[in-house]
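Shown here is one chain on its own, the form predicted alone, set out as C-alpha coordinates.
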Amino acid sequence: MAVKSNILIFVYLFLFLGSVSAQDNTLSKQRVTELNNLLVQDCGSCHGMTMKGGLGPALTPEVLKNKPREFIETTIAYGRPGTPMPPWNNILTRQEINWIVNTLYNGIKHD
(Lines of atoms letter the chains of each structure in order from A and count residues from 1; the text may use other names and numbers.)
(Lines give C-alpha, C1' and ligand atoms only; values in the text may rest on other atoms or scores of the structure.)
Protein backbone atom coordinates (compact mmCIF):
# COMPACT_ATOMS: atom_id res chain seq x y z
CA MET A 1 0.00 0.00 0.00
CA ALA A 2 2.85 2.43 0.84
CA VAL A 3 4.47 1.75 -2.54
CA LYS A 4 1.20 2.56 -4.30
CA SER A 5 0.93 5.83 -2.34
CA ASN A 6 4.51 6.75 -3.21
CA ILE A 7 3.88 6.04 -6.89
CA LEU A 8 0.79 8.27 -6.80
CA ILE A 9 2.76 11.06 -5.14
CA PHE A 10 5.47 10.88 -7.79
CA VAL A 11 2.87 10.88 -10.57
CA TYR A 12 1.22 13.94 -9.00
CA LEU A 13 4.62 15.60 -8.63
CA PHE A 14 5.43 14.95 -12.28
CA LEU A 15 2.06 16.32 -13.41
CA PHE A 16 2.25 19.32 -11.10
CA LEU A 17 5.77 20.34 -12.07
CA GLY A 18 5.11 19.60 -15.71
CA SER A 19 2.16 21.99 -15.74
CA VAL A 20 4.12 24.95 -14.42
CA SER A 21 3.95 27.98 -16.65
CA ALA A 22 5.65 31.34 -16.38
CA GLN A 23 3.74 33.57 -14.02
CA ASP A 24 4.14 36.98 -12.48
CA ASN A 25 5.87 36.42 -9.14
CA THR A 26 4.05 39.27 -7.41
CA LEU A 27 0.98 38.70 -5.26
CA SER A 28 -1.08 41.67 -4.16
CA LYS A 29 -1.06 42.64 -0.48
CA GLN A 30 -4.75 41.72 -0.36
CA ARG A 31 -4.07 38.24 -1.77
CA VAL A 32 -1.19 37.71 0.68
CA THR A 33 -3.57 38.63 3.53
CA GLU A 34 -6.15 36.18 2.15
CA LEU A 35 -3.57 33.41 1.83
CA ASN A 36 -2.30 34.03 5.36
CA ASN A 37 -5.88 33.78 6.63
CA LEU A 38 -6.34 30.57 4.65
CA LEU A 39 -3.22 29.12 6.26
CA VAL A 40 -4.25 30.02 9.78
CA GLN A 41 -7.96 29.19 9.45
CA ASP A 42 -8.32 26.44 6.85
CA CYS A 43 -4.96 24.69 7.12
CA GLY A 44 -4.88 25.42 10.85
CA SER A 45 -8.18 23.63 11.38
CA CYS A 46 -6.34 20.33 10.75
CA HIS A 47 -2.66 21.17 11.25
CA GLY A 48 -3.19 23.35 14.33
CA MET A 49 -3.46 27.13 14.44
CA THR A 50 0.31 27.33 15.00
CA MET A 51 0.98 24.44 12.57
CA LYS A 52 2.25 22.23 15.40
CA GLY A 53 -0.08 19.41 14.39
CA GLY A 54 -3.58 18.19 15.07
CA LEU A 55 -5.61 15.94 12.79
CA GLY A 56 -2.87 16.60 10.21
CA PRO A 57 0.88 16.53 10.84
CA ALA A 58 2.91 19.49 12.10
CA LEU A 59 4.02 21.93 9.40
CA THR A 60 6.61 23.94 11.31
CA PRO A 61 9.94 24.99 9.77
CA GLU A 62 11.71 22.46 12.00
CA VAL A 63 9.56 19.58 10.73
CA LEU A 64 9.72 20.69 7.09
CA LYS A 65 13.45 21.45 6.86
CA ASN A 66 14.34 17.94 5.64
CA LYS A 67 11.32 17.49 3.38
CA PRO A 68 11.58 18.35 -0.34
CA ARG A 69 9.62 21.48 -1.27
CA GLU A 70 8.20 19.67 -4.30
CA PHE A 71 6.63 17.06 -2.02
CA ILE A 72 4.87 19.75 0.04
CA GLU A 73 3.78 21.66 -3.08
CA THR A 74 2.37 18.49 -4.62
CA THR A 75 0.58 17.54 -1.41
CA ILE A 76 -1.10 20.96 -1.27
CA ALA A 77 -1.99 20.89 -4.96
CA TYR A 78 -3.33 17.34 -5.17
CA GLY A 79 -4.08 16.42 -1.57
CA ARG A 80 -3.46 12.98 -0.17
CA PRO A 81 -5.90 10.32 -1.36
CA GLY A 82 -7.34 8.29 1.49
CA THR A 83 -6.74 11.07 4.02
CA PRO A 84 -8.63 14.24 4.97
CA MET A 85 -6.06 16.34 3.03
CA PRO A 86 -7.99 17.85 0.09
CA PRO A 87 -6.53 19.03 -3.21
CA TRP A 88 -6.22 22.82 -3.51
CA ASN A 89 -5.15 23.07 -7.16
CA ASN A 90 -8.66 24.07 -8.27
CA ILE A 91 -8.67 26.97 -5.82
CA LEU A 92 -5.04 28.09 -5.68
CA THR A 93 -2.57 28.93 -8.44
CA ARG A 94 0.92 27.47 -8.58
CA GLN A 95 2.23 30.86 -7.46
CA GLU A 96 -0.09 30.89 -4.46
CA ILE A 97 0.89 27.35 -3.50
CA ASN A 98 4.54 28.37 -3.75
CA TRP A 99 3.83 31.34 -1.45
CA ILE A 100 2.17 29.01 1.08
CA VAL A 101 5.14 26.62 0.99
CA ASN A 102 7.60 29.51 1.44
CA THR A 103 5.56 30.74 4.39
CA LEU A 104 5.48 27.29 5.98
CA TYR A 105 9.24 26.84 5.56
CA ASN A 106 9.86 30.30 7.07
CA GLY A 107 7.20 30.05 9.78
CA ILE A 108 3.78 31.68 9.86
CA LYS A 109 3.67 35.22 11.20
CA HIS A 110 0.46 35.74 13.16
CA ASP A 111 -0.99 39.25 13.00
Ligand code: HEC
The other form holds:
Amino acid sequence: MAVKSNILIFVYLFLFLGSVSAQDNTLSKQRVTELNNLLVQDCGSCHGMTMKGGLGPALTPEVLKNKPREFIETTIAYGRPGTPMPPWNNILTRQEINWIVNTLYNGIKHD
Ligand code: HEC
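Okay, that was the form predicted alone. Show me the form predicted together with this ligand next.
Once more the chain from above appears, this time first in line as the rest of the complex follows.
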Protein backbone atom coordinates (compact mmCIF):
# COMPACT_ATOMS: atom_id res chain seq x y z
CA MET A 1 0.00 0.00 0.00
CA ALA A 2 2.71 2.50 1.03
CA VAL A 3 4.83 1.57 -1.99
CA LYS A 4 1.87 2.05 -4.29
CA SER A 5 1.10 5.58 -3.06
CA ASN A 6 4.79 6.52 -3.31
CA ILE A 7 4.72 5.49 -6.94
CA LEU A 8 1.57 7.58 -7.44
CA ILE A 9 3.30 10.61 -5.92
CA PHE A 10 6.17 10.18 -8.34
CA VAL A 11 3.76 9.89 -11.25
CA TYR A 12 1.97 13.09 -10.21
CA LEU A 13 5.26 14.91 -9.67
CA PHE A 14 6.44 13.80 -13.10
CA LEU A 15 3.21 14.97 -14.78
CA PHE A 16 3.34 18.26 -12.87
CA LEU A 17 6.95 19.00 -13.82
CA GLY A 18 6.16 18.01 -17.39
CA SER A 19 3.32 20.51 -17.62
CA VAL A 20 5.42 23.28 -16.06
CA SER A 21 8.27 22.81 -18.53
CA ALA A 22 5.81 22.51 -21.43
CA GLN A 23 4.41 25.91 -20.47
CA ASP A 24 7.91 27.40 -20.40
CA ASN A 25 8.52 26.26 -23.96
CA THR A 26 5.32 27.65 -25.40
CA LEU A 27 4.79 31.32 -26.18
CA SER A 28 1.32 32.59 -25.36
CA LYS A 29 -1.04 33.27 -28.24
CA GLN A 30 -0.96 36.95 -27.32
CA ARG A 31 2.83 37.05 -27.39
CA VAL A 32 2.88 35.35 -30.79
CA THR A 33 0.51 38.08 -32.10
CA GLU A 34 2.82 40.74 -30.67
CA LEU A 35 5.86 39.10 -32.25
CA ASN A 36 4.10 38.91 -35.62
CA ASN A 37 3.32 42.63 -35.39
CA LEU A 38 6.89 43.38 -34.37
CA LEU A 39 8.17 41.47 -37.40
CA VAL A 40 5.97 43.32 -39.89
CA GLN A 41 6.08 46.77 -38.29
CA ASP A 42 9.51 47.07 -36.68
CA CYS A 43 11.70 44.65 -38.62
CA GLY A 44 9.57 45.43 -41.70
CA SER A 45 10.33 49.14 -41.49
CA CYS A 46 13.90 48.35 -42.52
CA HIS A 47 13.67 44.89 -44.10
CA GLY A 48 10.40 45.49 -45.97
CA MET A 49 6.92 44.44 -44.84
CA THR A 50 7.29 41.24 -46.86
CA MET A 51 10.97 40.88 -45.82
CA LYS A 52 12.15 41.38 -49.39
CA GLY A 53 14.60 44.05 -48.28
CA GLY A 54 14.78 47.82 -47.87
CA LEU A 55 17.37 49.65 -45.84
CA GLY A 56 18.26 46.20 -44.48
CA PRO A 57 18.81 43.07 -46.60
CA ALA A 58 16.02 40.65 -47.57
CA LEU A 59 15.13 38.09 -44.86
CA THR A 60 13.24 35.61 -47.03
CA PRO A 61 13.58 31.82 -46.63
CA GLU A 62 15.58 31.66 -49.89
CA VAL A 63 18.11 34.18 -48.61
CA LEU A 64 18.34 32.75 -45.08
CA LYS A 65 18.42 29.05 -45.85
CA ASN A 66 22.19 28.90 -46.27
CA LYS A 67 22.94 31.08 -43.26
CA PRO A 68 23.57 29.35 -39.92
CA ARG A 69 20.91 29.80 -37.21
CA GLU A 70 23.53 30.91 -34.68
CA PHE A 71 24.64 33.73 -37.01
CA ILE A 72 21.07 34.96 -37.56
CA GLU A 73 20.18 34.74 -33.86
CA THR A 74 23.32 36.62 -32.81
CA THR A 75 22.58 39.37 -35.33
CA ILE A 76 19.05 39.81 -33.96
CA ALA A 77 20.14 39.65 -30.31
CA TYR A 78 23.13 42.00 -30.53
CA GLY A 79 22.52 43.92 -33.76
CA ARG A 80 25.37 44.88 -36.08
CA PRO A 81 27.39 47.66 -34.48
CA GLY A 82 28.27 50.33 -37.02
CA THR A 83 25.15 49.58 -39.11
CA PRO A 84 21.49 50.57 -38.56
CA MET A 85 20.67 47.01 -37.37
CA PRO A 86 19.78 47.48 -33.66
CA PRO A 87 20.10 44.89 -30.86
CA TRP A 88 16.84 43.30 -29.65
CA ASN A 89 17.99 41.32 -26.62
CA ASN A 90 16.70 44.06 -24.29
CA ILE A 91 13.08 43.44 -25.37
CA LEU A 92 13.16 39.86 -26.69
CA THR A 93 14.04 36.66 -24.84
CA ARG A 94 16.23 33.98 -26.39
CA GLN A 95 13.08 31.90 -26.90
CA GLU A 96 11.32 34.76 -28.70
CA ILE A 97 14.34 35.34 -30.95
CA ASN A 98 14.29 31.63 -31.67
CA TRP A 99 10.61 31.89 -32.65
CA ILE A 100 11.38 34.84 -34.96
CA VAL A 101 14.18 32.93 -36.67
CA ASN A 102 11.90 29.90 -37.20
CA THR A 103 9.26 32.22 -38.64
CA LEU A 104 11.76 33.86 -41.01
CA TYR A 105 13.16 30.47 -42.12
CA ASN A 106 9.60 29.32 -42.91
CA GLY A 107 8.51 32.64 -44.44
CA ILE A 108 6.14 35.05 -42.69
CA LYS A 109 2.43 34.48 -43.29
CA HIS A 110 0.13 37.23 -44.51
CA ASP A 111 -3.55 37.40 -43.66
C1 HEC B 1 16.67 50.51 -38.30
C2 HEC B 1 16.68 49.49 -39.35
C3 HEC B 1 16.55 48.04 -38.95
C4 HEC B 1 15.61 47.46 -38.13
C5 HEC B 1 14.48 48.10 -37.37
C6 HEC B 1 15.91 46.03 -38.16
N7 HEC B 1 16.99 45.77 -38.95
FE8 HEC B 1 17.84 43.96 -39.28
N9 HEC B 1 19.30 44.82 -40.37
C10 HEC B 1 19.37 46.17 -40.72
C11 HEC B 1 20.53 46.39 -41.55
C12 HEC B 1 20.95 47.74 -42.17
C13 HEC B 1 21.19 45.14 -41.67
C14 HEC B 1 22.48 44.84 -42.43
C15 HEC B 1 23.64 45.06 -41.47
C16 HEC B 1 24.98 44.88 -42.17
O17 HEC B 1 25.32 45.70 -43.01
O18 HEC B 1 25.66 43.89 -41.87
C19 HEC B 1 20.39 44.17 -40.93
C20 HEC B 1 20.69 42.83 -40.82
C21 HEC B 1 19.85 41.89 -40.28
C22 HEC B 1 20.07 40.47 -40.32
C23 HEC B 1 21.26 39.75 -40.94
C24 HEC B 1 20.91 39.41 -42.38
C25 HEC B 1 22.03 38.77 -43.13
O26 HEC B 1 21.74 38.21 -44.18
O27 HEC B 1 23.19 38.83 -42.70
C28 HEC B 1 19.01 39.87 -39.72
C29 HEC B 1 18.77 38.38 -39.52
C30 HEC B 1 18.12 40.93 -39.28
N31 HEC B 1 18.67 42.14 -39.64
C32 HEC B 1 16.93 40.71 -38.62
C33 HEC B 1 16.14 41.72 -38.12
C34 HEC B 1 14.97 41.48 -37.31
C35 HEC B 1 14.41 40.11 -36.95
C36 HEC B 1 14.48 42.71 -36.97
C37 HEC B 1 13.30 43.01 -36.08
C38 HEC B 1 13.27 42.37 -34.77
C39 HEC B 1 15.35 43.71 -37.58
N40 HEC B 1 16.34 43.07 -38.26
C41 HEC B 1 15.17 45.08 -37.47
C42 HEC B 1 18.47 47.15 -40.34
C43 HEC B 1 17.40 46.97 -39.45
